[in-house]
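Coming up is one lone chain in structure tokens, specifically the form predicted on its own.
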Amino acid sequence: MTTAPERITDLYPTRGATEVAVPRQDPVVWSDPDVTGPITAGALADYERDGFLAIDQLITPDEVSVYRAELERIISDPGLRADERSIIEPQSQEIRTVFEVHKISEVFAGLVRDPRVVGRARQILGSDVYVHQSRVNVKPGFGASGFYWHSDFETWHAEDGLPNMRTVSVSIALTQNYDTNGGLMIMPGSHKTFLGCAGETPRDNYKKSLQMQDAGTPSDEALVKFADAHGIKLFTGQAGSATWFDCNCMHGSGDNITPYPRSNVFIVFNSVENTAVEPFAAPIRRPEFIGARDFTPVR
């Protein structure tokens, strides 16, 4: 006699008939207060309150040069351009994003394993971690499009099957982030509320959403309420700076119409105690290069 697998409770319903905001059911910082790590107690408290942590220089200028050279190698590779892990800008036909860079490149694999990077993820999430997603984002000047407002967790829950908010992202700048070239914007404190979006998830939604979001997009009315309640923080900084942010932050970025490119490497760490199950609100899983099913801890 076989038994059916235990069904995991859906704490964050989304993609239904109506848009619904519910309080967060999970901690923001999962480690015990007395656990030491690279993040100070005061900075952890700020992260818990705001949902993000900005670091002026995570990697050195010499390291930035190494990672930028590797980024240029990746986006110049014709074979990778034809790979499904590369997302092409619709208008310019230039590469916008390359996924799974920690598997494509040993250089970026080393960055994932760097104690300055993975150590902070372990401290925030209170456990060993694995890479749920990695990518390089390229925002060349003169018209690269932005990313509309969204919560990453809404997508990762609905389409990848992450049960809980035990996931953290880090965006490491490889170029100068000005206040004009399409930088990251976050609504501080928005991570304390989950916004379940309206509308069903189309099959193979990722093929469209990686170029232009539709499913999982908040309504204008909800965004007005969030912005009025939390405000908007724009992140600027030199190459080598980094921003850690909670998976449920409402965030986005504008178009880059300046002459100055904006590129970054983006790594998503998930707790090994929060591994993906079947999608909560999508007909099929997304490909593994977008939502990993290899839960091997980063060592």
Contents of the next structure:
2 protein chains.
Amino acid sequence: MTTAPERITDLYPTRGATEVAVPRQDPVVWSDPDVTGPITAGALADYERDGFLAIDQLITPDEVSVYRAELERIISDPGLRADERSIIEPQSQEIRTVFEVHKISEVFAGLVRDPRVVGRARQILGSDVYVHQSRVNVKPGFGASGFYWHSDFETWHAEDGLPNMRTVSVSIALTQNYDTNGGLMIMPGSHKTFLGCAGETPRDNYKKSLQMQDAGTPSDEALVKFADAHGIKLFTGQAGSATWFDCNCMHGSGDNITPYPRSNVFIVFNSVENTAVEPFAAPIRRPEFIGARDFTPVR
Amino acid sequence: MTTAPERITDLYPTRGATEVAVPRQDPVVWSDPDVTGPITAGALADYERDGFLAIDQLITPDEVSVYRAELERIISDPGLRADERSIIEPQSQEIRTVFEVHKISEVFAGLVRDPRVVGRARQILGSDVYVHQSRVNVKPGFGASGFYWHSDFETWHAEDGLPNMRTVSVSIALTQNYDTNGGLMIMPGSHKTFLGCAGETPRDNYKKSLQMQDAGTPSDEALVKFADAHGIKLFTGQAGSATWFDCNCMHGSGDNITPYPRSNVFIVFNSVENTAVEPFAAPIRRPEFIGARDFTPVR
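Show the other one: the form predicted together with another copy of the chain, since we just had the form predicted on its own.
Let us now look at the entire complex, which starts with that chain.
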């Protein structure tokens, strides 16, 4: 006996004819309040309200040195430069991002498995988790461009097929984030509204969108509304600090004209109860190094 | 009987074959310590050391409204849009800067003459002063680009013929400067070193350099040295706040992806004892709306 495949409702329509804002249909914190973890109840309540959680020192200075050395090794590996997982900055021709670092590097795989890291992800998502995406970013200074406003979930839903907002990212700083070198900006509380964007997804959207936002970009009018409602918070902190943030936060970053590079490791954890299906608003899936199809839980 | 024209030594060679850093040859504060003015002795000492002076409220909220309305009137004047004194943002095609506002507008002429404004300029420069340049700037948000690192004096010496560092700028905020919308960044103390830049000045340099830095741009190596020595300070403040800064401060600004426009009035006061001669390192003078040749003191 066979059963018809389960039909998944699209809770968050996007890439249609018009831009439309709808309330979030999912919890922000998925774990049972009785289950404790590395995040205190108060911090978890803040995360629920704001959509982010900043940790002053997630990893020690010694560990920062290890991960920086590994980052240097990766971005100076000539073999990896030609790899499709490496993204080159158009102007400087330097490597800006390398994807799937938890598969490329045993060192970063270890970071993903670290209880300080995966433990917080499990606590927020209330289940076992797997890595939907991992990458190292280098914003080299002297004019490196930033990223325009977007919700990650809008893309992961439209182009990777994540059904629900049960996904959390952590950005771990490997260099100091000053108030001047193009740090992460989040609109606190924006994660409680889903902004469905206007415009159909081109077939090769991901190639362009890694360097420049296009489809999935909020309108000026929507950004005015969001910013007026929520304000904008800029994250600063020492190397070793981390920012956890919900998949639906409206976020972006400015350019970096300072001489201070900004490097970080970025890991996206998804709940094993929210594994990717077919894209909700794109003709084809993005490559697996950007949106994983291996749902093996992190152990 | 005639006398030979006085020969003016070039204290600050620039635009040569190589980049070269030399110590400042001029005082920062030119007034007699016994002469009092709107700036306290302590604040004046800070200005001498850092090269800048931030004022929380130089003009009142009511005055801000008046100047903002005047700014709106100017940038929406169709006649002025075609004027060479208006600079258009390449991407958005919106007006980004209007020069010579103290001549275009009686309202801004009044601001220049205001004792809170011209009084501070006289106190810093120790003499009567005239306006070398004035402008209003609008950084409209949603991705407006910034300005790369530069010393204004480098340009004003090379291209306008200002002999000495006896010039001070004031930027008066007409909108709030957040930590996120591309505010002014200064390297404190950088005004005590002159960085002579490499590269000859093209004939029409000013046209390009108003939109994008080119000749007169410091090298990456110099910026690393300057930033390591001095750090980088980002200026934030309410509308009505002001930043006074020495002509030789190394400064710049990032882009502005927020929806919050950043508008200001910018006035450059030069000492009447430091009037412009011929350019020290450019084939021709820049137009008078950028580098004044009318040395009438502000009264």
